[in-house]
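Starting off, we have a lone chain in the form predicted alone, written out as structure tokens.
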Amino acid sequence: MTDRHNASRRRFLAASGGIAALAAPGLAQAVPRAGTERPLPPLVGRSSETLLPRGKARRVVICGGGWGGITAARYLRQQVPHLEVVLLERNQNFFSCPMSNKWLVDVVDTQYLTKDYLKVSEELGYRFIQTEILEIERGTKRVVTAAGALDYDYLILSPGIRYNYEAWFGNDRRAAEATRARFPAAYIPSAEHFHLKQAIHDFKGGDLVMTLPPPPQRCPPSPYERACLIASLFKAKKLNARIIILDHKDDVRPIGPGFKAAFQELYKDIVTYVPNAHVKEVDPFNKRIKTAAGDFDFDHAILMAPHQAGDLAWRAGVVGQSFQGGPDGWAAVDPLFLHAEDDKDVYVIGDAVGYVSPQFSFYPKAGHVANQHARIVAHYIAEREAEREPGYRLPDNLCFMMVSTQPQEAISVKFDYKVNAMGIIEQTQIDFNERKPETVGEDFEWARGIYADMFG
């Protein structure tokens, strides 16, 4: 028999063997049938499976690894070491929004703002799981994630904010997605920060429009800082550019005199401030915004939609009701003890916290406050675990805003809180409006201290 005939016979036998194998009873199950569920690798998991079985220790589950969540994890391990502490976060790395305006113009580098969640958790002794949270079932005290479900004894929600694009576009998902992709606000840690940084460094001139969300918003003074630092960059590059700030408010605040002095004295030919610019219509496709203060075309934009509590607050059913009967957009909490109004085992910390006082309405939605809330809630849980009734604690707040890079100068604002005789939380605000190089040093010292507090 020739080699050619041998080769043909081998191919035939191989094919025949394959057919026979498929027909063999023991091997038929290896081929998935239509409609059947295919097996997954164990570490992929399913939302219907148990992610972490119950152990002997009581468990705190922290949803969200921003400034509040990561601080809560550390302080719980320190103060209540017998508890199992689990931090759930969809991102692999921590990225800090505070200080990120300076990163946009290369005052600090990326490494300054980032941390590896898993490395930090191993160093500090809590459990970190990178996964998407799908549902929060308070009735059964269960969190459902893409990798499986886990039970909790205490739940800490640190959801941050979401962009309320519905206020601009209703259910027009295409317009909302185009706005976020092309003109990101960069107020939620994600790739949009990198997109914005590239855009402002590539900007060749023309009109850059910034819309400011109505209060309450994340870090109210930071959009003004961002405008100043981008103006400083444009000034150094000698661009023929204009930054138009469309502010929902009637004036610059907080630190109003300090920012307005910077606009006038440093960036008179670059920054145009427009108050009472309530947004009526946003067209991301034709680069046009209509407001109560006029209509504006732009070459590029930073479009900040109104803010609300992050998605997890909605999934957990803790968003409060407005006087009109609809959702007010923020988590309804006990003002002094920060647990959900209807659930003492669910705490909310950071930006998502809703109305707390008739004097000032909301705590500033700032990283400093999130860090303080986390420490306070860790104390409350420690006291409860020791079978003691906790006394209330209040946060403080401190914000530094760089307004110039050449030379580096900054302004700042401080907030203090107390409870008056009627049980109402009162706020004292102190603005430091004078631009000083020394304030920049204070800013970096504050950052060094608070990063150490979060990450050890």
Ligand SMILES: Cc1cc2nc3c(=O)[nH]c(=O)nc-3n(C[C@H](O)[C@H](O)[C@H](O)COP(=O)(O)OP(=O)(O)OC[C@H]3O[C@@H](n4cnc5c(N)ncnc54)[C@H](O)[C@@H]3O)c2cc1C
Contents of the next structure:
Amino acid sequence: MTDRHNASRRRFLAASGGIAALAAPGLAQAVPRAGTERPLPPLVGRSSETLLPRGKARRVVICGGGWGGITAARYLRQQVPHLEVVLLERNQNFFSCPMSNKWLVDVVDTQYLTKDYLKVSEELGYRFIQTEILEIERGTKRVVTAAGALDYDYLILSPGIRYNYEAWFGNDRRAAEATRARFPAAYIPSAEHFHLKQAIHDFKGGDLVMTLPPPPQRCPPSPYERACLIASLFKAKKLNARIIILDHKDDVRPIGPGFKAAFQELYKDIVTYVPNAHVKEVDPFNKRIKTAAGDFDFDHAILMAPHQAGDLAWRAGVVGQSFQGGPDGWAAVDPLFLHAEDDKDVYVIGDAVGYVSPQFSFYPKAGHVANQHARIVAHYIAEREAEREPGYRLPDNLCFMMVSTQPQEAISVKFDYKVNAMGIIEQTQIDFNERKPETVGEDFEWARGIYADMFG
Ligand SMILES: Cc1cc2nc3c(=O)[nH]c(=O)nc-3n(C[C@H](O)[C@H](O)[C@H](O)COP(=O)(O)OP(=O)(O)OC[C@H]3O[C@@H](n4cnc5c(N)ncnc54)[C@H](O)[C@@H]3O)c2cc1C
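The block above covers the form predicted alone; next, return the form predicted in complex with the ligand.
To see the whole picture, the full complex is given below, headed by that same chain.
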């Protein structure tokens, strides 16, 4: 090692306290004894202390600033100006999963997907706090965050999803962590998307395997869109590569004929679709996966473990029970009014929402639905604040999926809801299977409109 290396290493160790630690045999002397710790400056976050003292206004705390949470903050500010609206979110910037498949293959850039939370909240007049939410104490109506605790009159939970790696690995954290780090699903706004983008652009050929989670899952058509768009990239680069879609389901759904036509007509030599591929064993170290439809080795993979409601739904104790008696993984809500089954002051919106109908079970876990849920819940809270009994409102859903980049073509699906004479929510679904350039235009128009709705 050179002197320069030694010098920079010494600087690093000194900066990290390493030299003192290495040089001092009596290390214990450097650690303050219990009761002698230096007091923290007053504004260093401590989760047990009050983060925001109460003023006169009643308060809504929104947990999670994704598609649902950010819309709820805006609509509440507009519709119930006398309420204090606080949005809590761990990330510094909003990152959109919708449109992110197009970003993976450079149809849109990073700026198109991201927004600065602080700027948006300043402009729209609600309070944004970037912090990790640690606990939700419904008994005392308190949310505990890494920066301190705050109480609420109404709570809105929009935590999105978590990956249920336990279904694959039990409590083997090493395997779960290796899977997340090496073969991320990129289904939650995080660094995973950047990792995946790099991996597909660096891919030199061979087998790329995608596991699709069992329903209910976040945005069911989007893995097929992702497969098509990555295939279009590999095709343009003339790579000798295969994309193997291991689907838990027995067929492609929704917009099945549209996607299957794209696989067959555009990516025949690239995309292999395998139905009924229930995952039995995942080995991220040896790059091998065993399924009910066969075993597969891979060069790279997008490993999507089953989805569940985000951690916060579990911490809030709103996750429902399955018929077998265990947790069903999703928030138990009143299907029409979206409050927790056992708590009218706690609303759940977006992907975390559980079973709502014997006809279709779950709303599609889509940003469009999360946005609609948020608007609906803002209306319910506005009505309650005006001391009126709210009438129910239902969402709709619209989803566009790009299947080709050269030329740009897309397919789409539309859902509508109504309550039938038995009081059950009914769903109507229309698939638009024909791929068309005009549908791409509709997709961008949809995104423009919904971003404007969320961010002003
Ligand atoms: C590849 C892909 C493509 C998609 N395409 C579409 C599409 O075309 N159209 C469409 O409608 N939908 C699409 N979706 C689905 C859409 O992204 C989700 O349905 C939507 O994001 C759900 O909103 P949400 O508010 O429930 O969750 P999210 O948007 O995930 O928001 C949850 C937020 O909570 C925060 N959070 C969670 N826990 C904590 C904590 N402990 N402390 C602090 N913050 C926390 C997270 O950081 C996150 O910002 C797509 C999804 C993917 C992955």
